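This document opens with one chain alone, in structure tokens, the form predicted alone.
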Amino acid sequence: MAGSYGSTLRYKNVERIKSIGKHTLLGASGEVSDFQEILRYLDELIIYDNMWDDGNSLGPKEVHNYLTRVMYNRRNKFDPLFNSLVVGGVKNGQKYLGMVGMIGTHYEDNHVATGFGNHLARPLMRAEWHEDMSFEEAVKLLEKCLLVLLYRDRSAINKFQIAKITEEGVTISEPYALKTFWGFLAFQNPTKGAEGSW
């Protein structure tokens, strides 16, 4: 949810998950203009798509597809997309979840993170996730992810957003925080016990 300038977190309620047409949403890490710019492409796409008027529309597959395509062009041109993006939706009653890189890397999973998340949070996907999770069950193992990405980055703030797609639509919640705790003692004096001098 942050939005920085430099180093400064300058806005603390950016909302980085969009609904793309009728089937698929979309989140994104990094840069908010390029983000912006993303989503005008992908506004152009659902129109166009709209424009047949065929009883078709565009699903998250598609959509996956098209953004990989988008993020390998403009690291091409060596202009690439400052973004790492989490494509997910419903169509046909077929799930899908997949991510694209800047550099238009991208794979498809039962779960996928961006940045940090990839090396600290997919690790706990993949030990507590199962197939017939409620969606309780799943929230409370993002936030367990999300406490922990919290607790290392130093330029991460405690507000987030949850979505859910389904067949019926989309949902996605306003922004909430996690009950943190700060008290433990690392936290007070981390130098301590450190060998040498600052």
Second form
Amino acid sequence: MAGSYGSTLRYKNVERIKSIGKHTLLGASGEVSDFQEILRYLDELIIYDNMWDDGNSLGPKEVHNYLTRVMYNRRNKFDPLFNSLVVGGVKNGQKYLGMVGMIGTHYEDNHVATGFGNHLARPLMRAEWHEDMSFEEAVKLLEKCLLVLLYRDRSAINKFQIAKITEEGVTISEPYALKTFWGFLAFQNPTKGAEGSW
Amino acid sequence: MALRGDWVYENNGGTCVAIAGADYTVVAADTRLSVGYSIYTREFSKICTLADKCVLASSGFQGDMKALQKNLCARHLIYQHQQNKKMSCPAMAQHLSNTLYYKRFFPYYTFNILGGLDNEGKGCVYTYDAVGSYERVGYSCQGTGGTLIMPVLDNQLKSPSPLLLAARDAVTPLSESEAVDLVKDVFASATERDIYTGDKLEIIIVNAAGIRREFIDLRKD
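Taking the form predicted alone as the starting point, write out the structure of the form predicted together with its partner chain.
And the full complex, kicking off with our chain again.
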């Protein structure tokens, strides 16, 4: 939930997961103002889709494809939206998960990540993801990844939201913290032998 | 930082190979999508079937790859509406070259191979650079593993010199299954040494009966 400003941790309450229409969740990393602009684009898309009033609604695949085109076309104009987006959802029993980068690189897989998550979280997910995981197992795996990122990513804070989307609907959790452990011997008295330093 | 132009492109890696035979063409590409030293996904198809006798394999920057494939598919649909027939492979080859050169001053960062059957049912392979320079050849490979594979294909397929006065056909006399085996072998070799190549190999065989697809596992490291 952190919003950095260079090396300053400026905003500590940024909601980076939003629901789009009835079937999709969108998570973003990168420039928060560009994410807000993307949400405006998607608002317009969903409103126009609803106005047809034909019983059809945009699903996660459509949203992912639309966002890919938006990001790619902005990159073509040398005016990118500085975001990496995660698009996921369920429609008609079919689940979908994909990612779009700021220059339009996109893919679909059983587990995705942005930024540091590609280096730290994907290996954990590759090892432990399997078909037909229960929700509790999935949350455990995600929290494991978030914990590693909390320890190792400088711009992370201990405040997270987890969102779930099923055929029934969307729940985005309240912000919560993970339990961390800092009691390693090497961390006790860190300035030992060099009093006055940090 | 955004003033330099190098952020508009990235190399998502991958290798493509195509071999033309007397009445078939084999087009193959790995399915790994990478960025930097990370792997995004192990199951990303770089091959697009444009027409029933025409298959495009691309590697390079994935955003441009997908945009180019979509572009060509859309243009093929318009061609079918206007000309009441599917595009032949040589026609698509010229069209791809024109499409690439159109963006000569902001190129599609894609390295393409077009494979299929020509108007006489013989296998044809066209190889391209990023700005549309193309040539019909008997076999080709593009992408990050291209330099590792090309010498092996040269050796195994014994391409005749283009300088011969009685011009010899570049299509290989190998049978379809021999060509497919050769493709599997070269990819296994390229996977050993090229970090961007691996995971799975997608092979498409185009012949008179239609288009057939095979998947082979490659090393995942």
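Worth saying up front: this structure is predicted, and the values here are computed from it rather than measured. Basically, rigid core = biggest C-alpha set you can superpose within 1.5 Å across the two forms. Numbering follows the first chain given and starts at 1.
- With the core held fixed, the Cα of residue 180 is displaced between the two forms by less than 2 Å.
- Taking the rigid core as fixed, one finds a CA shift for residue 13 smaller than 2 Å between the two forms.
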